[in-house]
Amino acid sequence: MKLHEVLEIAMEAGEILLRNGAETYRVEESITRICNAYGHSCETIVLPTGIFLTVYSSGHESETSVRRIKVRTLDLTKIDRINSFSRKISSHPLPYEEAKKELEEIKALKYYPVPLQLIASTVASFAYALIFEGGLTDGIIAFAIGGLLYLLNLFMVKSGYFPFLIYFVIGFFSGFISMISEFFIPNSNAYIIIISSIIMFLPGVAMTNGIRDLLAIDTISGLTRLGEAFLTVLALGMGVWLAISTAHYII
């Protein structure tokens, strides 16, 4: 396979991993594995927002590419498929066209249907309300608010709103509706409902990956991911705080 084709395959695989929430070490490891499988060495630097990759041939030729990653989400299915893809190439290198076709298939994989995502979010909110020692009333209210917040999140993400604004709005709606619910519905606890309905938006993966990157001495990536997680929590907290203050003022 030609040098630029190896570069394209490795970069494409790395981009899919990074876009879908993979750790820095996993992206670098997969890119290196793909390049080595085709008999080339490489140097790569992966940051949460971009990939720098240079591939070297045995004849001292080189090709370099930089890929900016603007949008990131979490899709463990695609991460798993790229892991399998890179390991398969290590043992049986695929021709360029075949490798490219498989990467396109992985990129085109559909996420879970919206109704299923909605059911999962509402059931999770209900379950967390009970785990936090709330009553059945708290669980039912959290169930409804969790679903509403998930739909709101889908709408704002699709509309291209700034990520931290989305978390602020979600925090505000969660806090405000929970406080109103506590006022009108007896035996409900607004604070349990708030925690239960926004817990699925907490950046658990970003925090875990940030700590993992720091332990692997990927300092820039680790600090960036932890900083992103901190700002997400801050945006949610500010939204909840403003909602509680507003509700107390109105009620």
Second form
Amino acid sequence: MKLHEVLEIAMEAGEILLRNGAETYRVEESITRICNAYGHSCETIVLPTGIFLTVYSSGHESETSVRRIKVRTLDLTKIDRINSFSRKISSHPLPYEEAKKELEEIKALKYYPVPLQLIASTVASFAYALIFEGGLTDGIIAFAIGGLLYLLNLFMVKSGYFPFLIYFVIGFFSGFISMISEFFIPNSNAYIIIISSIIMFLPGVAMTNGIRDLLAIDTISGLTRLGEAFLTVLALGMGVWLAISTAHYII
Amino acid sequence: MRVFLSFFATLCHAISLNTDRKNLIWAGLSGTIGMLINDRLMAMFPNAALMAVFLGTAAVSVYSELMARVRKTPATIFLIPGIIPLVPGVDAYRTIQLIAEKDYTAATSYGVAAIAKACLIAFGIMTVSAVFRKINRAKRTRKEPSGP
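With the form predicted on its own in hand, show me what the form predicted together with the partner chain looks like.
The complete assembly is shown below, putting the previous chain first.
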């Protein structure tokens, strides 16, 4: 296989991984594994916002490519698939066309449909309300607000707002509606509703990946991701704070 | 009951992270295990909330790393939704509420508890992952001479 073809396959696989929320060391390992499988050595640096990759041939040739990644989403299925793809390639190297086709297939994998995700986030909010020792009333209100926040998030992500602004708005809405419903509906606790509706937006992925990157001595990526997690929590918390202090004046 | 609920909550969280269908149930179980350990410890030692969170997270991490070997997928698939029920949401909320009410002394004690629990979740994951990485590396170096 030609040098630029190896470069393309490895880069494509790396991009799918990074784009969908894989840890930095996993991206680097997969890229290296793919290049080695085709008999080339490579050197790669992966940051949360881009990939640098140089592939060397056995002679003195080398090819380099840089890819900037701007939008990042979460899709654990794709990470899983690319992971097994890179393992498969390292035992039986596929020819270029087939590997390319397989990557395209993985790229085209769909999310769960929106209604199912909506149901998932409402049911999760309901369950968390009961876990945090709320009553059935809290559960039902959290169920409704969880759905509302999911739709709000979906809309704002589609319109392409800045992520931390989205979290701030979500925190504010959750806090404000909960405070209002605590005032109007008896037997409801605003704090249980707020926590259980917001919990789906906590940066679990950023935190877990940040720790795992730090363990792999990817200091830049680790600190960046932990910083991202911290800022997300801060944005949510500030939104809730603003809502509570506003509600204290109104009600 | 809480254990049962945490299964559903974690499962739903896994759906929103778009986990593969065949791993959903196993992802749900990881939340259950964390919750179970956390609740048991809280019942036995009511004053050791920090230890309960730490061991709960460690249990989730061990489960995730083992399932990653069994199901041949990245451990994060089980780890991320599993730790969410252990997040100190109540403490964090109380902190913000007390700050809003200008009761800074009480806010500090809740705030410190929330930060400590969040850090212990991080260290719980870190401890277990570090041990498993070490085991992995030992395996890999042993294999190397026979490989190409």
